[in-house]
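Only one chain is shown below, in structure tokens, and it's the form predicted on its own.
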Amino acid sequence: MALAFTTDEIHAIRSTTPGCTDDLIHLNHAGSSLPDQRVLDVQIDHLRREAAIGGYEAAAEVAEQTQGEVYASIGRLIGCGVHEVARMEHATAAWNAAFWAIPKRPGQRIITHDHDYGANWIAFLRAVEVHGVVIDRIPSDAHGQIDLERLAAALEDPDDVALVSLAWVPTSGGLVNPAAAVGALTRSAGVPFLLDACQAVGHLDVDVEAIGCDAMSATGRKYLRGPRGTGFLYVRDDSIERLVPAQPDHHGADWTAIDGYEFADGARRYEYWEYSHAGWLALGAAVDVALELGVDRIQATVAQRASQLRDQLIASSMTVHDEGIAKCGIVTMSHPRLDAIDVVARLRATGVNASSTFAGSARADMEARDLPPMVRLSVHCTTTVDEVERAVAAVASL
């Protein structure tokens, strides 16, 4: 079990954060966390350099970087092959070109846990009016994660089966869903996995291997602390000629004829030829951030400031609502007399920056569980314990 940052290490990480200052308290890294100077230099860099010699031009210049290294990079990071990754402008962009891509027949059931995303419901619904599938709602067992048994049991038809989607990280209550568990489940059964881990890339410790799924999303601008705008696809190796592109272009397929074209090798025939550069290269600078702190060192130090949090907000008689046998680094959290929205714009006003989810976010978990609007606080390695007494006495002070 790797050990939590010292706290003269979490001031040595802050003193390279530009936004980690005695005036702001950023609980909001599940939304959008605080990036590294040197993801800043990279990003504005490029973006001068545009502006100096031409986009085509400075794209020319950094090829091997964009073409190779960040690629690479992801591949330490997650634990799969360079060509297993493809680049995508965000985690919704990268779960939708997975999604459509997946064989879908009417009568076919989507295995779906009740904490899965809004945006993921979306494409299930639309699912339902395009393919004529049916979804088919796995509930939380008595922790509050996917009920592994009735998971086996739905599985045991696999042909009726399109697809099992999970939220590895959800956004409404702390949890952390044992993804590993359900790999094993599908990859049993043959049926294809697809992983939402766009809160769990750069805040948990990630093996693609150990874990099974044959797609994973992730996005930049949460916990690995980068740019908005940039995200990334993971597809298994093995998985990559069953999934077909739903919307490929000329960077993704290569016009061999007039009447014909192929795909291009592994999972670049998801990418298109169009995209932020700068962005691209900053998730990478901030990819090498996380590698170089350790990823299992973050997560032990966001899972001990979030344990803290929780224990301190029931003690000024806030209620938690967060679930799980492991959980993350996602606090959510109600007032005992103010609604979330109206708890959230209070504590900004007083430096604390936090967020709300709603049911449109998590619709089925909420209404399963009856809860209000929530306000929701995330803490990063980032995070002092002096941060979350402020925080939680500005909370109490409401």
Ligand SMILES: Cc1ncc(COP(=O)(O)O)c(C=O)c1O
Contents of the next structure:
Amino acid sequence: MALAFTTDEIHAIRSTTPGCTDDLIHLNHAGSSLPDQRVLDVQIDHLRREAAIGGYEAAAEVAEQTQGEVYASIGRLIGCGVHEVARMEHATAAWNAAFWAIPKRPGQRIITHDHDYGANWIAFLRAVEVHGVVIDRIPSDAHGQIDLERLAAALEDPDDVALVSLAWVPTSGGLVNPAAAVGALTRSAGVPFLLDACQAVGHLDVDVEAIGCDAMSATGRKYLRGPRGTGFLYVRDDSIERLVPAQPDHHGADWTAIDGYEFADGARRYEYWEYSHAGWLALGAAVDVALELGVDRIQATVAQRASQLRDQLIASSMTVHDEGIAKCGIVTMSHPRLDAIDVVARLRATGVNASSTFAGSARADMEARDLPPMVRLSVHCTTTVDEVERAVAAVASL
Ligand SMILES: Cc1ncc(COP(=O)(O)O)c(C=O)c1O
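Can you swap the form predicted on its own for the form predicted in complex with this ligand?
Now the full complex is given, and it begins with the chain already shown.
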């Protein structure tokens, strides 16, 4: 197990993060985190260059980075080849690109867990209408994570299953689902496994080979500390030919004849031609920052800080809702008297950023646990012990 950052190391990371100031306690890293100055500089410098010489001309100057180096950085981050990475605008775009590419026959099941994300559930419901598939909900086990025995039983007739979808870290709590154990089951059943790693990438060590997922979606602005409007999709090498992009353009596919086209090589067949070059470059910089810090050390620091936050909230009479054997940087809680929106607004007025989680993004889980809207506080490796204490004091004083 890697060591958490020391106090001095945390202060060094904070010193290059412009959003880390004494006036603001940012506990909304699971919403949108605070980028390093290097990420900001890369993005702004490229925007300036576009304004100075033209967007296409500026793109040509950084083609080596946008076409090669950013993919290589992401490959190092998640343990895959550059041809298995597609550039995306955000996690939902990545997830949908993979979801709608997976073949589905009427009557086949989409296996999912109650903690799957709201946008993903909307797609399941749409697929029921479009493809006549059936949603097969696997409940949580006693720890709140996907019940692996029930999943194994649901995979006994693999031909009957279109895919397994899992939120590795759900939006609605600190749970870390056992993604690799799910991958072992889907691989032995030969069923496509779509992993939503939106809240995981950047603060959990990711090795797609060890997990065994066929596709994985991620976003830039959350734990990766990248810019908004960026993300990526991973598609496993041997799954690339099994899946068929639903809406390719003339970058994802080559228009070879008036009545024909050929998909681009690798995962780039899921990309569109137009994108924010500044954002993509800055995402690459954010990945490099995370790699230099060491994702294992980020993970250890975040886990330690989140655990301190949970303990102190409980000691201050708050109800903490997080489940799971392994927990991450997301902490969800309820106040004994105030509703979640009220708590978030009042905290904001005292310089503490928090967010709230509603049924719209986590209905299956929140109904199953009969939860009210929750306050969500999320820490990162920039969060200090002092900040946790001050934030809990602010919550307790409401
Ligand atoms: C678990 C999970 N999946 C997917 C998403 C969607 O990510 P994006 O907003 O980047 O599309 C979120 C956003 O909060 C999330 O929490």
